[in-house]
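Taking the form predicted on its own, here's one chain by itself in structure tokens.
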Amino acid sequence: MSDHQLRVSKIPRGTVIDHIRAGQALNVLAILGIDGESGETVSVGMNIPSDRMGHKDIVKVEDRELSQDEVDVLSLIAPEATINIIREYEVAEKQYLERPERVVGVLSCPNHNCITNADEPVETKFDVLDDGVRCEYCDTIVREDLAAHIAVE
């Protein structure tokens, strides 16, 4: 895409998260924790047009690089999306996610009887499977709207 078609304008420094599929931004913002109240500049842009995807979901995060928890759970709703690394207006780098094995701490599990959900101090973990994770405490697979229990504080 040359520059005269750019939609949001090249940030400084940050992260920008391309081909996210069309209709996930804003599960993308909360992963990251995002809710407009931190003051962080970030920049949405949904359902636009793309070659490759038909339609997708780009955000810009300036001044901020994501952790690999942030990028494994990324990965599990939106595992098209590519992470580029913005240094002086330049992708210095970029990746492409892979799911991780297993995920720790970033999802919450939906079996409201699971020790995670009682008021002990223990970590959520889920094994990462073909077709959604598994809970590790009580074997709860959950295969669709991984996005619905992405914990967010």
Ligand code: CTP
Contents of the next structure:
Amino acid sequence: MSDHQLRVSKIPRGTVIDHIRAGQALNVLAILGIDGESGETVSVGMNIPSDRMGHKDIVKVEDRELSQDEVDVLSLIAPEATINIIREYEVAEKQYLERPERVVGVLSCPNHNCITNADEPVETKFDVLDDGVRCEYCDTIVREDLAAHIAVE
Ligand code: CTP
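The form predicted in complex with cytidine-5'-triphosphate is what I want next, because the block you gave corresponds to the form predicted on its own; please supply it.
Below, the chain from earlier opens the complete complex, with every other chain and molecule after it.
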């Protein structure tokens, strides 16, 4: 795409999450805890034409690099995404996602009786299965709509 067609500007520094499956950008924002209140500069593109994917979503967060926990959950809901770390307007690092073995502290357990839902200082831990995730404390399995179980801070 030539410069006069650029939809979302390049950013000086921060993180570009590219090749997100169309429709998942809002879930990506939820994982990153971006709700518009924290003052970060964020650009979001949805249903952008893509040679490789037909259509894709893209999220650009300025002045921020992602934690490994955030990357782990992203890889569950957007496994085809590419994470680009931008420094001085250049792509300094490009990370392709891999399925993690476990995700810690980011998903909440849907079982109300689970210890992680009691008023205890216990971090959630889920083992990643082929078709979902399993709570390490109560063995509850979540197969669908993982994004709905993101524990938003
Ligand atoms: N990007 C950005 N700001 C920059 C540099 C890059 O927003 N200063 C964005 C680009 O618009 C692109 C993504 O970061 O969406 C990756 O950039 P680049 O690796 O240059 O693009 P491609 O080669 O097309 O990436 P890929 O091979 O992953 O498709």
